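Encoded as C-alpha cells, the following chain is the form predicted on its own, with no partner shown.
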Amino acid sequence: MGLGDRVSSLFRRGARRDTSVELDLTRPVSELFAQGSSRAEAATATGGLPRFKATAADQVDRRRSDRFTAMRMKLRNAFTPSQPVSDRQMFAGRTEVLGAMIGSIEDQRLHLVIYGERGIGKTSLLHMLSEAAREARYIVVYSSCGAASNFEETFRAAAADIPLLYHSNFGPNTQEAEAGSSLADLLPERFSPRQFADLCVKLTGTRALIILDEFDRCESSEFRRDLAELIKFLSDRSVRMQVVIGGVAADLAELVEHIPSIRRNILAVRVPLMSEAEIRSLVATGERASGLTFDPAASDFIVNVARGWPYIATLLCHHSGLNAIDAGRGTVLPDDVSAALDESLLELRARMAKPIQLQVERLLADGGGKLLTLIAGASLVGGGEFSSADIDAASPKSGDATAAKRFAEELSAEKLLLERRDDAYGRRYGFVEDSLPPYLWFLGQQQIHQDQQVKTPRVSNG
C-alpha cells in the first residue's frame, strides 16, 4: 500500500470526511498567483518601472506621492515581520513577562534565561528589558552570537564598554578615566571565567547587564560550560553584573550545559504564545500607529489564523495593510488578510528546500491536505514540538485528531517532513523545516476561508 493509499485509509478509519470543509490544496502555490498582485499592477498601470516610494532618509517623494503614501510609510513601522520590535510604542502584549523579567534581575539579583522558538518574540522581549535597563541607567551590552563564538572575545568586547571610571581602583579624575580606558584594558590576553570576574567585582556606582542573543547558534561546548562558570562566579560573589542568555530551544538544557551547577542562580522563561487579547493588543497597536482600521472580521481572521504567535500576526497585518493601501481604502477588510496568505505562502515556500517542496506537494495531491493543516496547527499550539495532546487540542473532532496523529506516526516513521524524539516526557514530534508549519497551516486555513465565501456570498448594496 502506497502513502497516499495509506493517508486515504488512516482518515477513513479515524472518522467520515468532513465534506463540508473539504481541503482542495492540490494546486501549485504558483497558480494562486496566475493574475499577479495589486502592487505589481500598480506599478504596471504607471506606465514605467516600479520605483521607490519614499527616499532612504525617510522622506515621501512628493512627485510620485499621495494621499497614501504617509500611511504606507507608517504602517512599515507599525508591523515589522522580519525585524524585532525595538520601539516601545509598538510593543503589544507580554507585559507581565517582561514585568518578571525585570523583577528578577532587579530583586532577586538573579541572572535570566530566555528561550522558545522561533517567531516567539524573544529578541523583541529583549529589546524591551534592555531600554527599561538603560532607562534605570544601567550599563546593558548586547551581543548576538554566532557559530564561532567564544567567551573571551564576547567578554572582551562586553569589558571594552564598560568605562574604567566605575572600576574602584580608578576615579572618575584619574588620567585612565579621563583617557576614556575601559575595563577591557585591565583584561590579560588570556582570561579565564574566574578572571574576567575577578575584575568585574571592582565594579562599582552603576550595574551592567550582558545579553547575548541567538547564544543557540554558538557551537562551541566550551563557550557554555566558561559561561556558567561565570554566571556562577557572579553569583557567589555579588558582583554588579548580570548575565542574560536567549535563544532558541524546547528546553533549559537544550540551551545550557552544566545547568545544575547554576540553577539557583537563574530564572528561566520560556517564552509562552500571545493570548487572543494580546494578538488584538498587537492589531490595534499597528492600528493607531498606521492610521489604517482593520474591519472586525479581518481582526478576527488574523487572530484565528495567528494561533498565538506576534510574527504570524505581524506578517498578516502587513500584506493585509499594504493590499488595502494598494487598493486605495484606509480600512482593511477579510479579502485582504486571504491576499496576505497568498503572499506569504510564497515567502515561506521560498525557504524551503525543493525535497521539502516536493514531499508536501505529493502528500497534498494524495489527499492529506486536511491531516497536515492539522498537525501544522498541532505544531503552532505546541510552540513547535507537538505532543498527542497537542493534536487533540487543535483538533475540532476526536475523528480528525485520531486519524492526524496516525498521520503523525507515519510521516515521522518514514522521515516525511516530521522527525520525532522520545524521552522522559513521552514522544513529541517536530517538522524539518521552521517554515513547515505556518505554510501548512496557511494553507488549510486558506482554503477554509474560500469554502466559506462560496457558502456565504456577499450581498450587494447596489
Ligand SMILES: Nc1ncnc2c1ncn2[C@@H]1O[C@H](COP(=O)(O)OP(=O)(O)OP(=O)(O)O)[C@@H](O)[C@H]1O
The other form holds:
Amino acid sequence: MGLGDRVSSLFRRGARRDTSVELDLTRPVSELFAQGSSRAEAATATGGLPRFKATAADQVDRRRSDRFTAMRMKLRNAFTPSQPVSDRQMFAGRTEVLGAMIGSIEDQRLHLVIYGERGIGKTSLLHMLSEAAREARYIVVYSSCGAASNFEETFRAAAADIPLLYHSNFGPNTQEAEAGSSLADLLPERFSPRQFADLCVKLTGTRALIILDEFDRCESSEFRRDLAELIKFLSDRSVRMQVVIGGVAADLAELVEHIPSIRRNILAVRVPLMSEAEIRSLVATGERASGLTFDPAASDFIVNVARGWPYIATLLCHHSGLNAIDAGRGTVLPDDVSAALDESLLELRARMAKPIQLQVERLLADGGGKLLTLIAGASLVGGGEFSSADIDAASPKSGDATAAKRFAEELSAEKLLLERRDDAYGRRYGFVEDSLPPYLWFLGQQQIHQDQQVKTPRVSNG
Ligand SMILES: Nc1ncnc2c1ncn2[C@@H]1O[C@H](COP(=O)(O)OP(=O)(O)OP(=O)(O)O)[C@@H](O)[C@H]1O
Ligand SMILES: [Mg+2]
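Having looked at the form predicted on its own, could you now put up the form predicted together with this ligand?
Now the complete complex, all chains and molecules, led by this one.
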C-alpha cells in the first residue's frame, strides 16, 4: 500500500472536496499571463500589444490614463511584494523590535544580529534602522553580501564611506579632509580585523554603523571568522563603530560561527511574525498611501491568510488592489483577494521544481489537501521549520492535529515535500522548497473561501 493509498483511505471523508480544488493544477504556467483579466484584455481591445501605463519617471501618459491610473501607481508603491520597504511611510508595525534594536545599539553599544526566515521583513527593518541612525547623525554603511564577499573588500568599501575628518589625526580643516579623503585611504593593501579595528579606534565625533545584510549568502568561513574577530576587537576597545548582521537562518549559530567569543558583545534578534494588529496596520498603511479602500471582509481575509507574514500580506494586497482597480472599483472586495490568491498560486507554482509540482498534484488527488493545509499552516506559524506542537497550534480540532502529525511523519519518512531533523530540542520538520508552505496554505484557504461562497452566496449589487 503506497503512501497515497494509506492517506486517502485514512482521510477519505476529505478526499472528494480536496480533489475538487478549483484551481486547475494541470494548467500550464503560461496561463498565468493569459489570466491577467482586464489587464491583458484592455490591450487586445485596443488592437495593440500591451503597453506601459506610465513612464519610467512615473509620469502618466495622459492620452491613455483613466481615473484609476494614479491610484494604480500609488498602489504599486504602497505594496511592494518583490522589494523591501525603504520608505518610512509604508512601513507598518514593528515598533517593539525596532525600539529594542535601537536601544541595544545606543544604550548598550552592542553589535546586532538580525535573523529570520525569508520574507519575514529583515531588510525592511534594517532600512528603518538605517534611517533612524542617519537621523541621529550616525554614518551608516549598508551592504548586501554575496557568495564571494570577503572581509577586506567589504570593510574597505565601508571605510570608503567614512570621511577622514572623523579620524582624530585629521581635523575638518586638514588638507586631506578637505580633499574628500576617507578612512579607506589609510588602509594598507592587505589588512587583518585587528588592523582595521586599530584604524577605527581613531574615529571621533561620529559613530559608524556597518550593516551587512544577506550574510547567509557569503560562503567564506574565513570571512565569518574575521567578522567575529573584528566584533571582539571593536567591543574590547570601545570603538565608535558597530556592526549589524542580517540574514536568513533558523537560529543564531547558523548565521554566525565562532559565537562563544562574541556572545556578550552581540544582541541577536530573531525577527518575529507580525501580530494580527500589525498586519492590519500594514493593510491600513497601504490603504492610506494608495487611496484604495479594503472592505472589512477583504481585510479579514488577508489577515487570516497572512498568518503574520508581511510578505504574504503585501503580496495579497498588491494583487487584490490591482484586481479592484481593473474592475473599475476603489474598494477591494473578498473576491479580489480570492483572485489574488489564484494569481499568487500560479506564481508560487511556477517557482517550484517540476517533480515537486507532480508530488503535490498526486497528494492532492489522493485526498491529502486538508492535511497538507494544516501542515503548511504549522510551517507558517512556526516560521519555517515546525514541530508537532506547531501542528497542534495550527489545527482547530485535535483529531485533525493527530492525523496531520501522522501525515507529516509519513511524508518526511518518504522524503515527500517534507524533511525532518532531530536534535536536542526534538523533531522538527521543514518543507523542501520555500514556495511550498504558502502554496499549500493558499490552496486550502481558497477552498475554504469557495465553500463559504457556496453556502452563503454574496448578493451582487451589480
Ligand atoms: N513592516 C513592514 N511593513 C510593510 N511591509 C513590510 C514590512 N516588513 C516587510 N514588508 C514587506 O514584506 C516583504 C518582505 O520583506 P523583506 O524583503 O524586508 O524581508 P526579508 O526578511 O529581508 O526577506 P529575504 O530573506 O528574502 O531578504 C517585502 O515585500 C516588504 O515590502
Ligand atoms: Mg532581505
